[in-house]
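The chain below stands alone, shown as structure tokens; this is the form predicted on its own.
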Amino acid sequence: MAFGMHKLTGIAFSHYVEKARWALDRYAVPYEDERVLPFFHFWYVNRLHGGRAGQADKASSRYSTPVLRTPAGEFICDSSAIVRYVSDTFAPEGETLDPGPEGEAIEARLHDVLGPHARRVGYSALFERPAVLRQVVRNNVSRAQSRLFSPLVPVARLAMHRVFDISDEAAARSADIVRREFDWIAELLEDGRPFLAGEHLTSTDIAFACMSAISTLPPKYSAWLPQVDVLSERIAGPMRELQAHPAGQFSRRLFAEERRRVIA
């Protein structure tokens, strides 16, 4: 079955979904942006491919998002695979996002380590402030989804504890790992390179910018994120340090200079 345009289905504020949006937006690819909430996404993904197209890894399950449905009806279910597909299909000559082998190794670590640990810290911060969580929901999905989700917040919190272990202790360990990964990226940048894998933006830079976004809250993120001041000081203090960190500044520069740049 043929479809008119690409369709991206993803948890509205997910940093993995942001990777896919970035690539699509960069090359001005028309697409339907279907934004859903955690747990609701299982129904949406099941409706799309029934879990048959997804693949479980260190960060995802067979029902994870993003899912990109191509006009030909193919499903691409991994954020890195979506970025590669978009770059290979739509990038003008000399403007691809291919990072080469070294960049691919960096990107794999970001996907497997920084992404999941930043996610745990982020969910811990939101469930610690239910009013902020509800604001995130209201500003990122339809009114119907928001109304359905609001009474389910206590259930969602319990499920998140079971699936992602967002306890204070686990979140503190993950925060330490996030800082370690920021230190690692800063060390790579010490040689003066403008980007992580070459002289121009690649998928590796997009991966770091997106995986770190929950910790740096960049202003050009394509989903609505809260300001650091509304979070608890347990989260806000370390987050301010990460925003000021050399790697955090690099991430925010990528969003400021490259997130809205269109190459077509």
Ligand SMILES: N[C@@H](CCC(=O)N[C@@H](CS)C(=O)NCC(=O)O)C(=O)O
Second form
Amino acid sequence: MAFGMHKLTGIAFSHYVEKARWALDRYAVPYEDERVLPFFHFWYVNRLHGGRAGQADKASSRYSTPVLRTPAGEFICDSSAIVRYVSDTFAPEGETLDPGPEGEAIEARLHDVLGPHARRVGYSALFERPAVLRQVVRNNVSRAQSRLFSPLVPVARLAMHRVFDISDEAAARSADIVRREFDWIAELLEDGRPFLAGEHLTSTDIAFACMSAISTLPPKYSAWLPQVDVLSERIAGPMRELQAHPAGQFSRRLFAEERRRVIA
Ligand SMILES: N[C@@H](CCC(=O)N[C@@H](CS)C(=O)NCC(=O)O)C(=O)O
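Starting from the form predicted on its own above, please write out the structure of the form predicted together with the named molecule.
Once more the chain from above appears, this time first in line as the rest of the complex follows.
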């Protein structure tokens, strides 16, 4: 069956989904961008592949997003696999995002560690500020989804506590881990390399920029994120430090210089 165009389905503000969008945008691949809310994603992903094409891993369930449906009707259900597919299929010669083995190892750690811990801090920040949460929802998905979600915020908060443990204590432990992962990236950069896996941008840089974006809130992120000032000081204080951290500065530079660059 042929579908004509790529279709990306993803939790609207997810940092894993941002990786996929970045790769598609970089090579000017036209795609339908289906932006959904957490919990509602089960319905959307089930409609796509019934949970059969996805695989649970350290970060997610087999209903996780992003999901990319190719014009040939295949489903790619992992952000790194999507970036690799897009680069292999659409990058002009010499412009791929292939990071080599060292870069792949860095990327795997970013996926397993920084991604989930940054997410816990992010959800903890949002669910203690329902007004900000509602703004994030309103600004990122269709009005129909936003309306449906609004009365469900208390249930969603309970579910988030169960799925991710977004208590203050757990979030504080995760914030320490995020900080440690930023230190590790800064150490890698200390030898003066311009990018994490060599002389040019690779999927490893995209992975770090996206996994850190929940902590650095870069202006060119392609979903709407709140400003640090509207968050509680418990979250905002450490976040400002991460924004000023050498790894945070690197992440923000990647967004500023590379997020909208189109290579066609
Ligand atoms: N291995 C996956 C992890 C993606 C992931 O954790 N996605 C989250 C969004 S932040 C998700 O959709 N979670 C819902 C679920 O696992 O059911 C990838 O890299 O694409």
